[in-house]
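Just the one chain here, laid out as structure tokens, in the form predicted alone.
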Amino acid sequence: MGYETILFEKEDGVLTITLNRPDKLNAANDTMLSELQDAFKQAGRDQEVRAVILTGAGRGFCAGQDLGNVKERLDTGGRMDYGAHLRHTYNPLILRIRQLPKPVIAAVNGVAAGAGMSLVMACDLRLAAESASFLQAFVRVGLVPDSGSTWMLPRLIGMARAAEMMLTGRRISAQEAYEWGLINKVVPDDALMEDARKLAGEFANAPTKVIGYIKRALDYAATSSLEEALEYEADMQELAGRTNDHLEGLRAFLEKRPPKYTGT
């Protein structure tokens, strides 16, 4: 894929997505978030895509917003219309990823600041490097949390925890990140992308098609009943018990052998 602003990497069912502005901690800009829109696109209809990597280069995840434009608009007496540009950018592509019937994984291997720690959060899961660090940076210029960060982060570390950091802005560590429950392993930097491929190699030889059904079961559940639950995880297990892999899964159990799944 020719990107200017991320690499686009498939090998053995596994699609790896980096951000790509080095220079500027990977702050996306426009083209930047068109871009990883498309990305996701590509890995939603790409069969021989099992599991996505999400990472940055150099030494930051994603360090937010690039406010190169916001300052570009101050310049000449304008103002930036946040709400067109978050309904035009970060929340279909915050949606994007949440929906991919596919695991998705973020390697964070820097700071994660703002709308980039939003980026970590709609992944399913999250491997951090012990130099990573993570803050709802919003407050610092008067901004409040946005793409996803009101309903994520609460549901993630708890309902107080979650207002200290959009309150203050302050950086928690990697450390501090996994006994809050924010990511769910911290690994030694030089480690973080083989960890992450192990996990996405094993992802990308599992039952794709119902991890999909899995994460639409969660995310339905987070806002549903009991009852409205019950009746949706009922949808979902006829749905995964349509398909070939459950067939496979089954055999293999009968005959005490290892499943081979093929995604479908």
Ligand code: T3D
Given for the second form:
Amino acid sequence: MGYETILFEKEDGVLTITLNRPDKLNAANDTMLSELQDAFKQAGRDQEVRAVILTGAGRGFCAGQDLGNVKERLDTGGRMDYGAHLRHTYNPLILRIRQLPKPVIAAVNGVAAGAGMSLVMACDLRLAAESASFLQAFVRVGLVPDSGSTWMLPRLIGMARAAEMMLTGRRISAQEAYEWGLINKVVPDDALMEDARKLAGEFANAPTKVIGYIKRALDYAATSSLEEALEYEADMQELAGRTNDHLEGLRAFLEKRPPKYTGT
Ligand code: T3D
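Could you present the same protein in the form predicted in complex with this ligand, rather than the form predicted alone shown above?
Let's see the whole complex now, leading with the same chain.
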């Protein structure tokens, strides 16, 4: 695929995107941010892709914004326009991941800091290696949590713990993240990718279109009233009811055999 900062590998319906700047713990520079946008766009368009794994090369998952880049701007007398930068890079990327109508699994192989942690939270399911860790690094460099952190983190772990992580910048272990509900599972370091591939493989045989509707319904419900959520569920159910996979699921149940979903 010709990317400089990420690896893009497709196999058996699963696309694995690997952040690949290991010397910098996969800190995100502008090239990486635009390559990620492009990779997730491809994932959405490619009918063969039915699940995505996001992981990191080396000992880190992603250390957030590349602060070297920011320093270069300071050294040349300029200030970084963070608002504009966020609006053009991280914000559309987070939305693209959330709105991808396919499941995205984070396989967190090491530290996830700042916007790197936001990338983890934007995924649908999160597996982490025992040695992984998580921090809201923003405050440590005098910045406000961004890239959706203020929206996603309290929803995952509650306001008290989110405030603690954001205000102190404290680094938490994978085990603590699991106990707090930030991630779905902790696995031994050397089993992480195998576990992630197994899960993604199950998704590659799941009713993909319907999974897209479930993602939409969950995100919608996060900011709506019960009445609105009920109405939206009815809309999504109507769409699900028109899929081939719904019919196949019904037939398979009645014929007492495993379903063969095509994702359509
Ligand atoms: O508009 C906008 O862009 C605003 C967006 C902001 C979003 C953000 O993400 S702000 C937060 C940015 N990230 C951070 O503040 C985290 C900085 N990194 C760290 O605090 C630590 O590296 C970690 C706690 C993540 C890991 O610590 P440790 O001891 O395991 O590793 P290390 O030795 O600090 O890092 C290893 C190398 O990676 C090192 O390079 P070197 O010395 O071996 O050449 C280090 O400089 C580099 N590195 C780590 N994080 C970054 C980085 N280089 C550039 N940018 C980084 N964020």
